[in-house]
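Single chain ahead, written as structure tokens, the form predicted on its own.
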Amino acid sequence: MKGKLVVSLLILSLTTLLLALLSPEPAETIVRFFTGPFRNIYAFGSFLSSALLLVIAGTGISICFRGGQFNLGGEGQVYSGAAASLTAALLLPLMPGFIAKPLLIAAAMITGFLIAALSGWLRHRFSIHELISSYLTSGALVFFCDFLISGPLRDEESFLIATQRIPGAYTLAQLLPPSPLHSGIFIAAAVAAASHIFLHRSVWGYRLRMFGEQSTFARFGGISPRTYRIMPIGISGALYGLAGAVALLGIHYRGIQGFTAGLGWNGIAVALIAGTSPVMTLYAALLVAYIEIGISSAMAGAAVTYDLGLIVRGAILIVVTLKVLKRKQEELL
């Protein structure tokens, strides 16, 4: 824990360090960062509205670090996964909620899971490194799900690049309106700590960490390479194709061209900072969202431009993977 702390305050402090060099009003750049969550009401709940996602994504990438798989295509996951979940709610006949929004939710993790299980598979199959796989994958996903939104599922009515709005029963509840704040903030709670009893409370995720620590120990143990090779990485995939669907239940309420974009690449930066523990995601990710929104508060407040939030948060992603190096070249020592 003294090691997450001390990475939080590092990151707290390049950034602030970020915006007092490189803003031209560094001082009230500063205070709207530091004070943008609490601002009002509707700046809170996008916080832990931000916060909820980062946790499922964060999370699901977790497991897949503890398996010793690496998936870059969380992008194309969770934008695949909220576009499966958006064309089963537009197509489909009109059903009540109770049935419709696991439907929804479940489209969204299938989803996501054979997408991200065909990299594990290459890697078993071809020893194609999923590293590689997953990212080049998403790529095209992204672009795919783009086509969607813009061509067949377009509402042609809309000034905006999106589609019709979801059927109003399909929607998770909202818990402080006027803010994005809703229900999905059960799941997220849901999701680590059913994570947690996952890795350590059961025979699978037992053999699951000890594949990611030592694969070829774990063979010996007549632990199945292709299961978990497959696996981890085919959970982070379900995870991050269920944080698509809450996104699109929870805050949008219809599609919208690059509605999910950064998730990906920030439930990474999560399951870096909370040392690939689910139950730290939680940590993680309200400080992650905590940043996002401060730099989001900054940008609109402040004479900040779109490009130095970039910067920062660039920045942000170095230092914590230079920490996990670190760590690991240590432990190699």
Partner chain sequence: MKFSGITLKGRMIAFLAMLTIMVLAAETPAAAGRAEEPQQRYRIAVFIPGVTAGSPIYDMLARGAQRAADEFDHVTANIIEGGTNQGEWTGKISSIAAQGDHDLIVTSNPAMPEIVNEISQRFTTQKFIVMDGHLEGNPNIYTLRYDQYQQAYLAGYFAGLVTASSMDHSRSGLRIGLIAGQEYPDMNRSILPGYRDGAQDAAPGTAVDFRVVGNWYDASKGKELAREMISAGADVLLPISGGANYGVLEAAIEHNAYVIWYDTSGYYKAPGVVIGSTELLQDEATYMKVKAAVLGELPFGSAETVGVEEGFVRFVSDDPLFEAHVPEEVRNRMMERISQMQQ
Given for the second form:
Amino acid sequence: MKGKLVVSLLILSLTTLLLALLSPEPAETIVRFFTGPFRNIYAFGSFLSSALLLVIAGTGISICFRGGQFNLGGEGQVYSGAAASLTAALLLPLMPGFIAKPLLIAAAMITGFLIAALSGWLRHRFSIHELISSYLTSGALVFFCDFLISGPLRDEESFLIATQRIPGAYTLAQLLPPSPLHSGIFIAAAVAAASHIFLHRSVWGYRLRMFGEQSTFARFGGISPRTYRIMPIGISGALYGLAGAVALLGIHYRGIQGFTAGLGWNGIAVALIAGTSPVMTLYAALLVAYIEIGISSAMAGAAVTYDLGLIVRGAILIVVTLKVLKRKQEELL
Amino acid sequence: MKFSGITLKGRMIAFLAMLTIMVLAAETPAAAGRAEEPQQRYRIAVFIPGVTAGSPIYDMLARGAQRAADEFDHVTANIIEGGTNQGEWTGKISSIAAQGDHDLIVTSNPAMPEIVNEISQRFTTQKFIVMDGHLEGNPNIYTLRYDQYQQAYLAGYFAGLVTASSMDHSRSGLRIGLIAGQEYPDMNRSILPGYRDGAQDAAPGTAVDFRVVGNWYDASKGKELAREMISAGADVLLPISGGANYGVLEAAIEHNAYVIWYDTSGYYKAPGVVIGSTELLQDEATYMKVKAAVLGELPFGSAETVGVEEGFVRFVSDDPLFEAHVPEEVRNRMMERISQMQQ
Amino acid sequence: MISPRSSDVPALSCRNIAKTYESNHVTACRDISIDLHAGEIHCILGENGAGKSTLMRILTGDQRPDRGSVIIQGETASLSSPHDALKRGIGMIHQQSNCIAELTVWENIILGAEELPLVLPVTAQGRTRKAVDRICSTYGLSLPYRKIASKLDSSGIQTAALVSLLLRNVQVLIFDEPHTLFSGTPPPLFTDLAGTFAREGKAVAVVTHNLETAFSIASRITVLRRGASMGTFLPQEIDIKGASRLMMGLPPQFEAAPETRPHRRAPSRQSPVMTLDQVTTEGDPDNPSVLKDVSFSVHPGEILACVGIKEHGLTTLEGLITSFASGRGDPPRLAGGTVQFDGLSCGYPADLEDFRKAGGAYVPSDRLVTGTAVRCSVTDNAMLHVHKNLTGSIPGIIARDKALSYARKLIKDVSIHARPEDVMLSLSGGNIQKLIAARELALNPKLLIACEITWGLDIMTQEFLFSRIEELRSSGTAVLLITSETDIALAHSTRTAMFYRGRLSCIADTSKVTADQIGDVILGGASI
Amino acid sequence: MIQSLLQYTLPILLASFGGLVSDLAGTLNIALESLILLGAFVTYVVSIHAQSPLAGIMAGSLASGAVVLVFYTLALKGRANIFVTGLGLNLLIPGAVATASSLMYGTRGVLRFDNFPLQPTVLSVPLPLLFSYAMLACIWYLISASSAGLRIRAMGLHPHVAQIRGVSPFRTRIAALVISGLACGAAGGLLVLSLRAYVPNVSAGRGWIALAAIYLGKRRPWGVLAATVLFGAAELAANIAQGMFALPSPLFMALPYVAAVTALIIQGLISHRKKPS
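Target state, the form predicted in complex with the partner chain; input state, the form predicted on its own:
Everything in the complex follows now, all chains and molecules, and the chain you saw is the first one.
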């Protein structure tokens, strides 16, 4: 716990340092960075809405880590989840919102689950490491979703590479207009709570933890290696898919090419900072969202380039591994 | 693993408390600062949907706006790069609008009007200028559109002339190429048809080989595609693919083909290989419109379309490299067509 | 036979070595002092767990002692790594694993050879090749240099390892269990080799529990038991029997009178719970760990102890019966014969889950990787087999109070000092083992397989565990005890099955055999 | 056609061989993608300043090697996770390169060789290309025949035994990682020199394809060579097919990834059929 605080402070000071070094107007930039999410209602809402997506995505990866697996296919899984939801929303007959929303979310989660579970199954069946297979499937899927949005689902009227809007009844309620904060925040809260209960209270969560912690011990206890090679990464895929659906229904309302990009990688960063615990994921997601919004605010106000965000994110990952990751994950990788 | 609920809860409360304090701290000085300012400052945000570097049209946008701002003491222009991901543009412009300290947001892209229009519903006092796009009727938005069909037509007409000519590297196959970074609406609706029609008018029966890199940066792939195109018989290539243009250029140099540059003059990039250029006078247009906006003379809510007739879209025919490398006969036919269009 | 030049300064010696492993709190060495002189063949005898391997690890720099010192040529040395030891001329031939299976023999030999420049090809025929050839011809060894090491038999692998040490000019050679080595074809006779090395002035140490090998070559013999030295002897001072008695903790000189042991019920007339009939497992029949034609059955209400050297089939037996391999490999497979576990209708090969469903419980010999998840809490470890029954009103959700009280019950069962939320690793080795036993015993099994259950435990803990096992037995559970500790079998079993080189040499009522007899059978293959 | 294949394959092959060395040592360098980019940028900078493409590609190679040396030393010494460090580098390097580009040239965009010096050639092969071939040959020799390669492989296969034989884990691993950096840098140099321009994001996924090739090639030089040629052929086929079929372009883009996954699965199927389970 103390470690997390140290890491957070380290990350914040590193970011400050980088901003100070790389910005032509350091003082202005740093002030804007730190006050970024609180400058106005819109920024605050954006902060929470990006944090809530990170909570969903990061929680999945946390569970995946606890199960002793690594999922590098986040980018493709988020995008595919969103695309599945989008396809259903645009192609199915119009339904009342209360039926449609759960249906769309389920479509996204199932899609994400199946994609990720494939990697788990390949690991179990053919010993193909899930790192490489999840990355490669994700690579292919990103292009496939690009194709869906730019091809069959494309809105011919628009100058964006985008689909038509989904029916208004399907969207998640706005909570803090004009900011993009939406009722997906309750979904994120539910995910965080449910994953905590799942991991620490449920029978399956217990088995998953045991399998991830010491697979021989788990097999000794009769826990099926196949199920628990597929379940952790599958759950992370399902939650990535969910994050895609929430981004679609809560923020974008339409498919725009590449509209979920970055969420997959940030999910991993969140989980690494959180150190594989769903509860700490809340905290890590707020931290990462804070940095994201802070940087974009610094960019908008002071002459900070787009690249600084990359440098900061990269530095975070490098620093985080020095401190946080436990021995188990080292062995795993 | 053990979680002590109390310390966690404590930390969350502390975090929220910190947030609250920061909200208060951040709001006060900003508000106070603005109130004290003696002369009304006029702040312009230039939102680049992409990056300026390597993209002449955005570079010209930034330069034009900056030039306008520099003419006034109380006007500042702030260039903000939004990156190439379309999905992030809405959020980024929204956050600029939400800050409320920019009097005008200038941007450029055919896709921008619908994004800006949507943002305008939420931030009802924000003014926008959108270049290279078209939207009529929103009282806060002024748009100016270039006739991309015309620009592509010019390029296509010239390509048709060259491929049918007896120039050194022209082959008799009547085949020309267009390499796009991605397929996007303007490309499919205006540029490709314009290019095709231009080539047909210049040399009936000319076929257009159209291929897509998939992104705006993979120059190696651009080079490979261009090489394939050249070996499939195309002798004049029009690359509209951002950084990947340079791969196309390289392939043309290596395999003796011609290139037409788009949006800006490119003769100097490879004399004798880049033999034609079309350009948009985006810098000039942006300068004029931003200046008008500062002076309060811009008719927000209206939309303009400009093309060859107005002089904002043109074929660059006054470059010495053009004269040096293109035979007189081809030049004359091109000039003939241009003057027809200008009437 | 070569006698030690005892006036010399020992080539390698140690004084008062003590070592307790932090990870499992097992005390492997209590107070060991030993001298290895140039020109002698020094055999170090001891049962599994006697501290032999830990001592060797300390002598070769792989472990650091808690107390005591290592002395090389009269100078106190602080060895930082096995490579450090190697540089100082101390090399060890391990049972397995000091060859890299995926590399060729030649690559294995020259790996790390200092004089070979990094950029030269490994196949360079220069000085190294000459040196290796010279070593081979001197000692009459031959090696297929280009073969992949995994294609060699164990003898070939050991020969390669030996050559690589000789190439480095080691002066102290330590052999770990050489009687299982150098058994292939053509057989370089280990005894001849060891003699040659000693004559050349090298110090040779042989670590073994095989008394015959030891007595055929040793110039001196040291016996270890439970982490302490029982003395160093010249071969003429002690015989095989005496040494084996020392290894088992019996006084060397006296023929023990039959001990008074608690009278146990004779094997019950009830039908057996488990029956092995002419069981042979897959593998090379020359390999001592492969089971050959083993038949026995376990009856309700008895404790059948399988004793022997671990590598002589006990590990295979554990894997076969439970259908579970703790390592990466698969469990051993039947090549012939049948295993029947009453209640397990599907028969073998089954899997561990079926074994449990049929009423089997299992205390694995590998307690830290298989028996526990050491970084998880006591509760997590306690509820492994029963977690699905601990759900509360919501299906699938484990009721916290039930889980905690289950953990508390187990803790109380074996009366250890721990809280349910403690991390397993914070417990002592003995307490970990108690908890594992408690977890398995609490299942009230039809059949209990208990493997090396006493390993590293103190007498009190042992007695305690057996009192619990005895309770189970008296209520009708069949207990199969797999142990390499003879005294455990003697003290606690109803019948004893003795294994030698993968065969069941003899099975007898425990009350009718003595420690000597068991020792003879499991060490030499004699039958009663 | 052969030339196209070669031009596509060579940079990936170099990066793949580099990655292979690091993987053999047991510490897979996952940052190939960004190291290619770094090599490309530095190659551009030094080629211009030294007026020598050969010096450029060498410097590019060294620069990537140096970055690997610094960051992975930190990771190995700090007992950090090698893999996450690599992910971090993949984000950090593109940002740092773009920043350096805007500081040095005032643009983070395309940088062209305006007065490009003639490439000195030996037997009509440009020197930088020769350098790359030499590096490829060296790595091949290193891993399959040399004593250093033996140490690297031993470290990956069985660190404990290697350590006993005096192979230093840190030095061996960092050396293997640095070699992967050097190779990726050279791969980036090749891209830049063949384009005669530095284009942001010029690596465009080649580092990831190189990683897949390592696994597909079963971690053997010949296998990796075959895998990269396979990917090259898939890419080439996609490029050619674009001119023939009217398939949507994103589907062509997915082709190399689909090919890689399919090949991995097929390989898994074959190798699992061999051993009964």
